Amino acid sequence: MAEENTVYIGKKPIMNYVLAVVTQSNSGSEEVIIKARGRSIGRAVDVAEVVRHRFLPDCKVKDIEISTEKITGEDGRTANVSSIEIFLTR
């Protein structure tokens, strides 16, 4: 997959993120990919939700993967976090 198409979600506001997927999608990305880890993921939700709902109609949640990733930390101790990619196709 490009990486040109994937949008990551962090801790701006919400349609900051939308307006990154509808440019994407509107510039001819078939495909866009939503990423997100940890307390994001709840935003990332809610992203693919308003571009499918009020500004994409056609956009369609093509699949949904979830996995775990190992993250170590400046102290040396490794922690767990969630990460969710969700890809939405026209």
Contents of the next structure:
Protein chains: 2
Amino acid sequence: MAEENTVYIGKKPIMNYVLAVVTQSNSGSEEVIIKARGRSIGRAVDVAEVVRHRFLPDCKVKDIEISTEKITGEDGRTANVSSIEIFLTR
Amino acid sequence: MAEENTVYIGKKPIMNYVLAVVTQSNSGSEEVIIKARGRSIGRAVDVAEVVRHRFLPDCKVKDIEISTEKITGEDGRTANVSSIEIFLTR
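Now the other one: the form predicted together with a further copy of the same chain, given that the block above is the form predicted on its own.
Full assembly next; the chain just shown is listed first.
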């Protein structure tokens, strides 16, 4: 999957990411993927919900996948972090 | 869907909910639903991931649904809150 279809959710205000998803979709992407890890997972769901209810009513959640990623910190220790991918299509 | 198959995620330690899901599954439920709203959404994903990676390796994520719920506060104002339902089956 092309990385350019993917919007990574971080700590910015939700509307920043909503705008990014809407722009991506309006620029011709049939599918936009919203990705988040750890504490940002709830925000990813918020972004998907705001996009499809307020901005792109013809947009559907095609699939949602969850997984676990191993993160290695600066001290060399690894931690497991949950992640989510939400696939939106029109 | 019977409510008894459902584990609601709140603010307790993750392992409490993991145990609840594992117990529910081992007591014969073919499907267990993990539900969460707002800030607990990330914890719901953590619970599902810990259950299927550490306790029930034959367990699969059948489906994940996201939605928006309207919450009415004590002052009568309504707010939209995202929610997630994770359907686990064996």
